[in-house]
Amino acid sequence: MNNLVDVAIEYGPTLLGGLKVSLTLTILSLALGLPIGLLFSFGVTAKNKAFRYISVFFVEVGRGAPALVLLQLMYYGLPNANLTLSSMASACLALTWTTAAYSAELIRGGMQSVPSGEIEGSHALGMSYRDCLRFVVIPQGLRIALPSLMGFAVLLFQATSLAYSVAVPELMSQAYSIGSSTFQYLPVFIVAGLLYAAISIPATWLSVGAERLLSRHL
């Protein structure tokens, strides 16, 4: 126990720095991936074949390929195409792709859950198709999908630990580096796990609470 406390005190600032990188990577991936996911949610059912095929391709590959494979592809694969990205940019791009793919299906499911009566009512009021999407379908669909999107955000935060494989100095990478230099792997990884849990558990409770709150008004 004393060893664990000593490790937390001595290496806490380094691990907290890694946690900051993990959170930054999560926020960037969500900020970029969610709008793209919204676009793909329309694209997979679009009448325009080119748009539909492109959307389906990115969604299916993003969901079907493990995040670790996408990370390796962006960091090690793109240089073969004369495109070299930093480790942080590669990780952000890969996790953005994963976010867009999964959020597209979550958002599409939410919009399909909007009661047909709401849509028929908007048409009866003379609203155009765009206005119906803008004021009725998209707001209510996002509201329905919000708890699932929050749950996915927690999983994405945990998935940032994979970014150590492309040299991003996030929490897992810092913990492994400290363990390699001190050979105190057990206490270091316990502290790292507690930091992950300190973010993931409250965020999970928040998503469950949001689901219960929104279910009362749907």
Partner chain sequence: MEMLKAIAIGLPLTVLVTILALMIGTVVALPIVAGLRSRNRLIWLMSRGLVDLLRGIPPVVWLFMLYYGISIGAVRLSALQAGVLGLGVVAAAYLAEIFRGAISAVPKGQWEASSALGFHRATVWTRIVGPQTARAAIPAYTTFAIGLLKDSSIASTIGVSEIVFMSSQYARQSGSGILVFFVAAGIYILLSVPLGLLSRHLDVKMRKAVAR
The other form holds:
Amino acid sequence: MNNLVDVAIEYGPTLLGGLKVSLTLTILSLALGLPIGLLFSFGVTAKNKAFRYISVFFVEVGRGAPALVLLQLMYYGLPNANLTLSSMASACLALTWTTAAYSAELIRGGMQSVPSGEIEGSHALGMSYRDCLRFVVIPQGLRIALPSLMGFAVLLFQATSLAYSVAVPELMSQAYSIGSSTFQYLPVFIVAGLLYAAISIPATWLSVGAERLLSRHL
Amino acid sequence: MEMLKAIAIGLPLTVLVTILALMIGTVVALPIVAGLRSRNRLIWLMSRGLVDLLRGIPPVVWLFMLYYGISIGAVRLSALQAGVLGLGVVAAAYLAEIFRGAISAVPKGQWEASSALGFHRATVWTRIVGPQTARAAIPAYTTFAIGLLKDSSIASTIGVSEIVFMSSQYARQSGSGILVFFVAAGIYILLSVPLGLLSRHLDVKMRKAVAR
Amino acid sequence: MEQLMIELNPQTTQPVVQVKNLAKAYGSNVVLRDVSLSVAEGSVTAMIGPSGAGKSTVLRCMNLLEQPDSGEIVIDGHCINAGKKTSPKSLAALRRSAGMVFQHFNLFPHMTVLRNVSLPQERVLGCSREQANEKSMELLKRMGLADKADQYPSRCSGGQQQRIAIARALALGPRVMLFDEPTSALDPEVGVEVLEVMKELASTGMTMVVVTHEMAFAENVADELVVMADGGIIEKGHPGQILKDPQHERTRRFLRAVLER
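How about the form predicted in complex with its partner chain, since we already have the form predicted alone?
Below, the chain from earlier opens the complete complex, with every other chain and molecule after it.
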């Protein structure tokens, strides 16, 4: 126990620096991935074949392949195509792909659960297809999907811990390098684990709260 | 072809890790569910805390703790043991939540009707609530199993030579990274297809059985 | 008042709605066979009949929420032929002249009551926000709901929600109002509020087609009664006459079932 406190004090700043990188990676991937996800959510059922095939490919591979495979693909694979990215950029690209793929399905699910009566209502009022999407389907679909998107964001934050395998200096890789130089593996990983938990547990509560809050008017 | 062979060597371990972790998770989840449903505040709080902690820390951290951090005397866990155990206990927390949700999805009227008919508690669980819970849980359970299949790749980080481990090894040797990882991705997708089909099949079947 | 209703005889005025030879089937399940109907300006037509008779389907075909297999629909001069492809423009025009009220209200739950009534005016009629809100408030006041304007629909009772839905449809200035079992989802006591509003609407000369199970409304407010069964119209005419002396055995059976309850 004493050991734990010592480690926390001694290596706290380094680990917190790693946490900052983890959070940056999470936020960048969300900021890039969510808009693409919205696009794909229409793409997977689009009439335009090229758009549909591209969307289905990215959604299915992004959801079907482990994040670890996508990370290594971007970092170790892309250089074969003469495209060498920094570890941070390749991790960001991989996790953006994951985000876009999962959020596409979550958003599509949300839009599908907008009651058909409301869509009928807007048709009966003579509103155009575009207006129906813009004012009825998309706002409500996003609202319905929001809690599960927040839940996904927590999982994405945790998945950034895999970016250590492509040498991103995030929390996990800081913890591992401290561990391997001091052989204080257990306390370091416990402290790192608690830092992850300190973000993801409250964030999960937040997503549960959001679910309650947003179902008020439904 | 040579590439496919090199990757496929990892297949048995991927399947093994997934199945063992799922089994450990399912068994360990049951007492946790009981704790989450307990009226005793202390037991409830401890179960809740355990679930939150297990889910709040990334699996890779658990695996590293078990693999690098734990030693009983001079004996350390093997990579496979640490991988299965770590993924198993994390799975237990997620599965406990799935089971809890499925139990509370059984309408209250079913409990009331059961006690009105004078059933024993055991009978209620085995004949009334149990089967309905299983029906409600199976879609989420298979979805989770597919997720676990992909998460089994995390065991590669502590040196379990499953699909991703073999793929990156081959990629480093051969220098044909893009293709290797796409093939690896393809294998995971192919593996999850039968699970997905099974889930959909069971879901459709059960919707017919318990159509309301 | 009743005197006035009878004087507005359906035969003598120009029909606002005309439905000709409407037919529809889902696979081998025929839901409508050769339904023709005409609704005169300022008249109230009530449609009754057992469930599954096709009443709602006729109504939903009128503004093409359901696509009929064959037949023709004319509302306020906008003609739609089931055989031909309809342009989005003529579809929008047809829907603008027909206001629809649903059994389950179909309000937009994520907008306030005022936005629910104003948004369609802005998007469909191109009104400014101020114009729309002014009109909405006027209609809400008429429905006795001015104080609900800033609430969300889920905070309103079913009867209030249905009146909001009526205001939303009226705000677009329709030539005819279509009601699809407007009180079926409501408690009888609450349904009365909605029926009162509908009566008031009828007395202002609004053309209305009402699918309903409320026999008192059909008898006292409607000018024309249409009895449907098995996908077709089996009897139509003056409500009092049909209710007193039904010509068709199927009508008699239905009325007995409804009235002797």
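Here the structure is a predicted model, which is why all the values come from computation and not from measurement. The term rigid core refers to the most C-alpha atoms you can superpose between the two forms while keeping them within 1.5 Å. Positions refer to the first chain, counted from 1.
J.: Aligned on the rigid core, do the two forms place the Cα of Ala124 2 Å or more apart, comparing between these two forms?
T.: Ala124: C-alpha displaced by 2 Å or more between these two forms.
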